[in-house]
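Consider the single chain below, provided in structure tokens and representing the form predicted on its own.
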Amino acid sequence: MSVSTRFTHAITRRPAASITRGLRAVDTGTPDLSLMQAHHDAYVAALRETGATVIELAPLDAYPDGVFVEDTALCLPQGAVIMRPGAPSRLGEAAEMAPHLRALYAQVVQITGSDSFIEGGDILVTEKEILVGRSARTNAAGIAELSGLVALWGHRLREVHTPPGVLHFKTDCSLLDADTILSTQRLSALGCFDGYRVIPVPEGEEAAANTIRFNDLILMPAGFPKTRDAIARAGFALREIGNSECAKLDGGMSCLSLRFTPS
């Protein structure tokens, strides 16, 4: 089974009322909780439509960004790695996720270095390697520690760089199949995807770069017709999901779930 596009399980977390205090690079307005929940419901329904088991966790009011569960862990077929988020207000989210993963995986390890920081939004898993972007939330120490852990499971990690001003590596890219990556032009211009087929995100629609491939379906944010058409022309089945409220907190499709097939 593919380690990067086919999954039996996903974990999501319902947004909390405290989401209005969530982190954001630029203030574009206060998220509407009811609309965010409606979008989240559509997202979960699309995952379940593929036949996956979706575990929907309760809101965490103490952690305004807790809905963005991807940053808390890296889930691989052999085991899970609990992350150490680079935003101080999010450090506790990883500890909240750990028992749920231990209930599903035989092996769960974690990033422990006091100077190590790494978030799942900076990690792109492909069939041949794990790409990790150094960013404001993921540092060299975190990448080095993760590299050592996943090497024990036979995975090769390659460090790349996230463009200045971009929150996470996957803010600007996503995997569509084993050989195809959707990417902004500012990211692919760095040469990090040499050897892959790249579908460029049209200028002005950079916010559409973060999608997920979940089994046979691409989930993408609604409102980006040029990107939608480019993905469809490439032969992929896709579903547009409202993301206006998560986008106010720099969130996208991948941020909202952990996707995996447990060992």
The other form holds:
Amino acid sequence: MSVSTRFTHAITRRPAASITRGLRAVDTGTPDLSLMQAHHDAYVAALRETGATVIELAPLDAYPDGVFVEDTALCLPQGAVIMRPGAPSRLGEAAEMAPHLRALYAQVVQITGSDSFIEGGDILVTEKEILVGRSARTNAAGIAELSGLVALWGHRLREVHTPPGVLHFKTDCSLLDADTILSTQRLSALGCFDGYRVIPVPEGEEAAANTIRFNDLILMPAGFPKTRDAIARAGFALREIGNSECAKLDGGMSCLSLRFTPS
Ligand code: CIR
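Output block for the form predicted together with citrulline, input the form predicted on its own:
Below is the entire complex, every chain and molecule, led by the chain shown above.
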């Protein structure tokens, strides 16, 4: 049973009105809440279509980036690890997520070091290892602490690098199946995917690299025809989901859910 592509559950959080104040590297316009909600509904419906239980949490107005739940935890078959987001305005989101994971998992542990920072967007779980990109949000202390915790559950963690100027490691890549990774060329050029089959994101469509494999479906952002065709040609079933509003806040498909099979 694949631990990196098959899941019984997902958790999402509805976007809050405060999303207009969400973090962004470059201001490309204010996100429209009702359009973001419509995209979010389509996203949740696609997850449900695969047979999974999707828990939709209420909006959190105090956290403008709260819709991006992926950054708050790492969910593994043995248990969940609550993160310590490196963005100060997002630190409290992790504590908001913890009780929901405790309700589903027997084991929930957390990153606690005051110098440790790590966000779920920098973590790619494959069948054989956990890749964690050091970034402006995820530091060496956070990675070392996570490495110790997941080793207790038998997982091997490999530290890699998120390219400069890229928010998270998974902003630039995603797992399509046990051996296949969709990646931007700027990321795969760093050599971090040696031993995997890499499908390159066509030049100019870098924003399409963040997809998710969720059971039998690949969810990808709409509007990237070359990437869509490359994924389809490789034999994957896919669904395009509008992402224009989350993209204004540097968010994509993976950021919008925690995906797991609780133990
Ligand atoms: C942030 O800057 O933290 C949010 N505006 C976007 C977070 C996207 N999350 C992700 O890639 N996992």
